[in-house]
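First, one chain by itself: the form predicted on its own, in structure tokens.
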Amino acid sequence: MNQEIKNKIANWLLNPDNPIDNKEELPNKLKKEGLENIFNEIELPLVDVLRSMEELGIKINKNEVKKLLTKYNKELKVLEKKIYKEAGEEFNINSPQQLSKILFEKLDIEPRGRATKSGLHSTRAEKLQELKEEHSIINLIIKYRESFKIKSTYLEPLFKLGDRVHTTFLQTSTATGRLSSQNPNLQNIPSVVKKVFIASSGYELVSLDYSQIELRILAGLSNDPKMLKAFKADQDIHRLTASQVFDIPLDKVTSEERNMAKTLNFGIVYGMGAVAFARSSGLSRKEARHFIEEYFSDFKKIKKWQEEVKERARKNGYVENLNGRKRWLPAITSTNKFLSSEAERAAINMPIQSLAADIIKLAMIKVHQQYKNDDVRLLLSIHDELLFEIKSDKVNSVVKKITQIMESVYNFPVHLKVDVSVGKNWADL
């Protein structure tokens, strides 16, 4: 590993939002900020793991890509005709300006919010979602955009590549330490496209996914007794949350109530407020606010922990995880309410998401060290999931060992549970 890579990683660790270039001072600064362990035990060993994954790549079924392209091209033509019929004329559906004029001038749909500087109203996805009930053309446009994105962002680029896709993993691109990927980005692949990613001959694709790791970390960091008890008993945490918030027995919780609780459980990790929760759950702002109040009434230690994190961030100017990984948040004391609120949300999320990122990196390193042969191939790291290619006759024995590694790689008060799926293509997992 050359010095340039080491300097880049060190710079990023010292200030992930705005790395500075001061090579001579880097070792001293790492020591001063308590980041030497993360640098030496996580980030540097990870470089070799990522290099191996990038070189190996993941196999794709080019025939399946071609079939999907044909299907989506046909679907887009059908949707185009329907949209033109509703609009009464042909226009460029992918042009925000032309679409805005059709919707809000020709069809006279009542827009949400103010016009932009250009004098036109926004046609962004969230705005169209708010208008779904106003005109039948809106749902057609939403569907068209979804299909067009799958075709242009995923299928067409994949079709131009070889039989194995070699993404580039970005180790120093996020403020929380999470890995990302590019050319192509394989971390946000739609389910319908996952079927084109397949196992090599003689292998199975195996997904090992940390189950609700961020909620488990939240339970451990906040020391909330109800959450800790639920995870210890291996309960359905979303059903429990709904039971608590709605004050009903566990067995009386409906699917809708559980889904609302699930949305809020994961939203709490990101510091979600009433407006965002209302938008994602379909509740009114008043209902969403009440739901959040009830949540914190039942899980008091979580609210207490959040307030303590924000206070420390305001005092220190940064927030850190259990390993000492830091994120500087100067905007948290800003008089601009929007900037300070954004910083507070980042402060709440960082200790959770960054610890989850550290844990999966440690697991990747340990598995890579354990399996040097070709029986086990680590292909992808997707947030809380590791995707492997494992020799078909070795799957059962190897999966048990990797599961054990992943669940025990980090000493934490809440059990880290791993879910396993096996199949011939990624969509089967």
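Rather than the form predicted on its own that you just supplied, could I have the structure of the form predicted in complex with the DNA?
What comes next is one chain alone, with no partners or other molecules.
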């Protein structure tokens, strides 16, 4: 294999901030840092898998792209006209600067909160959402932005490409070991655009995704008894959290309460604070703080695990996952509170996110070596999901085997459950 690629990966694993030119030194360095296994068993075998995925590409229905493009163009024209009429003049809706002046100066809409450092008020969708009742132009702007995004970022670039779309996977671009995808990025396709991605004729598109993998990893790493028990019984984890935090029986949890618990569960993985939880749940800050405290008193081991991770990060200057993958976080001892807190949140998340990344990479490698014929094509990897094209008459048997591979590829105390869906296009899945 190309030495350049090896060096790049080695440096990425070691410490991306201080790359080493001397390639004779790298193998010893890897060994010394405990990264030999990840290098040899994960990253190097993955290179060929990624190359194969990139070469295969994924089929798109160009007619469907064209149809959507026409639809969105028409819609945008109508919205544009209505917006100009409401504003009383024509302006560039895509310019936050001009839009801000129209909304908050000309139309005299009262902004919530303070201006940004440029002196103008933000026009982010999240802020506009709060001003919906103030003026009928707001909803039009929100819709315009959504449609323009779909058209300019997804539909137009796709239309310029061939019948099969070939992304480039970046193996060394993330701090946690995840893959990224560029040119085009096929890891952030909106649900409305997914329907243009289709199976080759004679094949089905099949998606296999790890169910709640990050929360399962959190349960396993923290050894929290309630969470472990819930996953063992294959319970609805968000329902359990709601029942614990709001102190109500499992069968009395409303969908609203379950949603809040879901936000809380994900927020915990990301190190979310009370302010962010309040904002995303609609609770007051006081209530939000109360429920976060409640969460940590119900799941005591999670709090303990997080504190241990932060402590180790401060001591070592890096965090690592179960496989020894490292992330350096020098800012964690900064006297700047913002910087140290930011590093703490990254520290808490890294052992979880990076282990999930390792697991799906191992699964990709194993599946790829299992299927050398053309009946099974691994097309995309989207963090916790693998997207395949599988010969129609082979789907049932193959899916069983791949599920088995994905669920057993990594030995972990919590069952890693895989969900499957099959269809003719990506939106069906």
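Whichever C-alpha set is largest while still superposing within 1.5 Å between the two forms counts as the rigid core. Positions refer to the first chain, counted from 1. The model shown is predicted, which means the values in this text are computed figures rather than measured ones.
Peer 1: Relative to the superposed rigid core, does residue 239 relocate between the two forms - that is, does its Cα move 2 Å or more?
Peer 2: The answer is no; the displacement is under 2 Å.
Peer 1: Is the shift of residue 330 between the two forms large enough to count as movement, that is, does its C-alpha move by 2 Å or more after the core is superposed?
Peer 2: No: residue 330 shifts by under 2 Å between the two forms.
Peer 1: Roughly speaking in whole degrees, what is the angle the smaller rigid part turns by between the two forms?
Peer 2: The answer is a rotation of 12 degrees for the smaller part.
Peer 1: What Cα shift, in Å, does residue 133 show between the two forms once the core is superposed?
Peer 2: Reported C-alpha shift between the two forms: 4.0 Å at residue 133.
Peer 1: When the rigid core is overlaid, by how much has the CA of residue 111 moved between the two forms, in Å to one decimal?
Peer 2: So the C-alpha of residue 111 has moved 2.8 Å between the two forms.
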